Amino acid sequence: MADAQKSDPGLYDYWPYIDRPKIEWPNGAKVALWVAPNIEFYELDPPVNPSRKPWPRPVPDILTYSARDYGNRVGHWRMMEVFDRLGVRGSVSLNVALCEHHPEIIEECVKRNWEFYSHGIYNTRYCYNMDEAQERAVIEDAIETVKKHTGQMIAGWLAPALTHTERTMDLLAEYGILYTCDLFCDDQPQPVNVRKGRFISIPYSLEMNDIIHYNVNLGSPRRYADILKANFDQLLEEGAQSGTVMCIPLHAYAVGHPHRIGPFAEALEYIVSHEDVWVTTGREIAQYYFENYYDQTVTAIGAANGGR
């Protein structure tokens, strides 16, 4: 038992996909779809973190820096046009320093009533090795900056470059944040074990993430569109039994290129054309889940795990 505890961080309980209480999304939808544009800023010469280098080449890595900058200069605007045409609101995974670097992007998102949640201050500043005071400062900076520039209280968190400490989830719950995108263990929302309060994981996705597809799996634009549609079709079928969640994480410096945007737009149009899809935001999924399913889920998980 001791060895098992060492190998499991205990952030969530095991709960098989079968025989769960049924989730019913608004208006009978089978799938809750949320689209998460990562709007990011990468520093050319960030502070050194002993656990990870931000750039693969020696500083100044202007090649990689400028490739990332394409998203804020060009790709975001191209992606936003697709969202406008299809009636999709983004749930922005935001490097909050971008509020100061490119406020015009933030203003356009606010006009469209997009959600903003935190993706750290910069995508080149990692949480590895932070003490509690430093991590609290990052969370407080995110809350205050987004509130100042958008009027929103952030509801969600995607750690910068997916980096954490052992206390991250506890601190997020303490500050009143509702959900994390950093757990990839399910296709439905799940309670997260924290010291105090209520906190959930909402399905994000590495498999549907454009960066993973293009930069890791080296896939084509047409293949990405096919994967999005196949993933949706399966979740729609399963959602007839109990509501599922599909997230499409995007990066404007990837999907926003001219040869990639067309196939992506076709796939998104295919998905939102279905009547039994709730096209929504991360915040709205979290709020609906807390209001309707959180308590019964905690009870069901406890029963499935011997009353724990």
The other form holds:
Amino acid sequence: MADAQKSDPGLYDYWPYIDRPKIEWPNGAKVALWVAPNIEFYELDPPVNPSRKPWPRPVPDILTYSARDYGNRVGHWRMMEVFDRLGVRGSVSLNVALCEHHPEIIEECVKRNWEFYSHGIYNTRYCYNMDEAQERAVIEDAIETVKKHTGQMIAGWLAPALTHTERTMDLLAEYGILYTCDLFCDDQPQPVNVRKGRFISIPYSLEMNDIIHYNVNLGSPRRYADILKANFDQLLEEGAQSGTVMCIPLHAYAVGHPHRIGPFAEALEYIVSHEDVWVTTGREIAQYYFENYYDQTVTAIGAANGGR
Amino acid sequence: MPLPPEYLKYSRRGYGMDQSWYDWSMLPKRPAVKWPNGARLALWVSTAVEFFPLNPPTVPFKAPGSMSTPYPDLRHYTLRDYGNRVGIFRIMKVLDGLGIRASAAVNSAVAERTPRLIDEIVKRGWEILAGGLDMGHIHHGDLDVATESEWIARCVETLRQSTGQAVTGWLSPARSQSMQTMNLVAAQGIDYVCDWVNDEMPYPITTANGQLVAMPHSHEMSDLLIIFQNKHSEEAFTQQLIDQFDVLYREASADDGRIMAITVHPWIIGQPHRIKALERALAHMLAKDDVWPATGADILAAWRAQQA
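Switching conditions: you have the form predicted on its own, so give me the form predicted together with the partner chain.
Now the complete complex, all chains and molecules, led by this one.
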């Protein structure tokens, strides 16, 4: 395939974080908080995608494989207990094959009325180099598998291991999915330009992502708590002007360790104890935004970009 | 070019794991395990006793801590050797003072090169774990079975002869295995492996040569991870160990024991400015009278006696 690569993905227009129409969340909340546990299954020996190796070490990379498996065997429960204590529902970024591998985890989340959205089939199957039929097959598989095991139609998408093609967003919109978590360019929901239909991006922070903090930035548990609180405080302050979104993406294999759960729980408790925060899910943010702000935003962005 | 059709086939998609070494199981759903004398936590300290050759191979990768400047890298060679000459004696003094017998994961090259050090370890009643030949002999997927089998046999044999101990535990250099490693160590009369980081309690592993137990030899609660890799301070190291302990202690009970495992490297924690960071954390733990300092073999024996 000799298609030229683009300099701009063309998924959205420039729209500065000033002079925007005001967003107000339900009950006058200034920040919409959603907490997004990634529930993942990594295969020991997956087929190889030419664009990315599945593991840092040669197969079998039992160190990394088992570090991920820890989340399902041990960490999930500890993380879920914190959610239960603080009355937070998760918005699950799900490798959908986990429904088959570990149905017990799915049942516990269903019992708690958590949202499920798709994070691909496995975190070791990347979308790079897929043709359209293959990418459609992945999306259809995700929709059907989640529906079968949870009764929910997925509303959101986080690309498996954050791997995309140029057509991913177009296809998601076509299948009736409402939002993507893969665009990190804003602290408010944003319309996404797709071939047909309506589609938005909801802020899903890499900066607040536990795995980025712990495995990329090599941060400490207490610093993670400090970062979460500072992020919230700032978004709350700005939310008085126009509502903001804070996302805390989690992985039980990171935050679920004993030495990390305490500082995380303390930060989450601090955040949800505020009055001006709407503790919600990705789906609810997307629906509320579509009902109240999508049309006016598209119009405003069009005007700002010369009546496009 | 699109991906081959096999990329969307999922041959191991089904209940449980995608390999046959162990069963899927969530820790909170398992039968309780009791430790001797009503202890809530077993405290397992493991000390790495390693030889880093001046000329390590680069395939498949260099173990963390290996030579990293051009040959001859006297800087890192001697920094690692510092651990076996000086640092380990600081660890011994701390553990002797607190009445802790450690497990020592020993590269058999150390037994050949410096038997005096092995005598000091054995004299204290520490348990010897087989730690491979040295840090330049990494077990990995492309290693042929005959070679790997010879490495394992030579390591275990050398350590049994030089220590007089049964040597029933195995820790691979850099926690790296091939698909055959567990079959081969089982054939050498090893009872338990320490490479897997997916659990906080022992669990059974099935091999072609009988059953092993995976023991939760800590990867996270380690000076290698917290200080050497993550570059956190000594104070943060102590804090994270204490936080880990406090959460595990709270979750455990006299009727359902858990394991606090700590892994230390004499070339890291044995530096003068660091040793007290370990001592403070251990003193915090042993201030509770229902904490049981034990070796890996002690914990395994207690656990096994309660398995149906």
